[in-house]
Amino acid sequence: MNVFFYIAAIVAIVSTIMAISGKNAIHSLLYLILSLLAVSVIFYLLSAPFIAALEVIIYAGAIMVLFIFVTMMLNIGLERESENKWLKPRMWIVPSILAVILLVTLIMSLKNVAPVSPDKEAILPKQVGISLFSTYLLGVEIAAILLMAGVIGAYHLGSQKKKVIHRFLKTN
């Protein structure tokens, strides 16, 4: 398990450099989810299935989505030459190769996966929920008005404003 969780390790360092140090707001985003599918290859390999699952889901998943979309939306960092690059090997080598390491690595610890011992108890996702929607409830609620706080104020920069020039202004 070591060898596997210093791999997936690496691969989240990896990918994680290259979203932040990223030209393109597209190609971060993209690693940055690489980054977020190692870390959750990581809670796997630590014996938290249901962690994993639910970086996989809501980070991976839902989040990186909705900023991938706000990201075409305010179209930041597109271009038409840029789109002609992807068709070059170069531009999807290294997320190429860093997605196959980690998925190696995560088919080769799931045929090394030890049984869980019977004294251990395992929380089911039905006690997360209550625990969330009882317990953390404020923090669910602060973090889903600020996603959407996020949502509201990436529509309202990237909107195209009209510009209104007086009608004695105009040139006929």
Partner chain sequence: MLTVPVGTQIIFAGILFFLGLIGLLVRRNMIFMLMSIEVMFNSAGLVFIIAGTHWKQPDGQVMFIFILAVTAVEVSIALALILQVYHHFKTLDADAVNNLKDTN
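Show the same protein again, this time as the form predicted in complex with its partner chain rather than the form predicted on its own.
There are no partners or other molecules in what follows, just the one chain.
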């Protein structure tokens, strides 16, 4: 099991380095998604399978898709001439190899691990849920208020403001 931890750690570090040193934002975002998947493998190895699923679903699934949408909205005019370079093999072969390494790691660890028994080591989602809604109930409510503020703030900041001009001041 230890070697899987080191493999996933190396993949995470390498893909993070590639993400923060890239020129193109989309390529860096793909490397960042790969880094998050590697950290998710580490969460699984640390006997936190619920958090590993959340990492894939929310981080790599929702937040990074938001990033990619905004990047595509912004660069749609700037990147037009370099679109042909995206399809070269050197742009996607390294992330593919790293992703394949991650996949092999996951498969091997699933094969070698003992059948999931009521193990005292693993922290099951039931315990997390009970703790979340009993001990940390106030934190959940505060997080709900924060999410509400986030929704309102993103709507307010993201809306395009119409420029209001009095009809006497219009030039045409």
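Between two forms, the rigid core is the largest collection of C-alphas that superpose within 1.5 Å. For clarity, every value in this text was computed on a predicted model and none was experimentally measured. Residue numbers count along the first chain shown, from 1.
Visitor: After core superposition, I'd like to know whether Ala154 moves between these two forms (criterion: C-alpha shift of 2 angstroms or more).
Guide: Yes, shifts by 2 Å or more.
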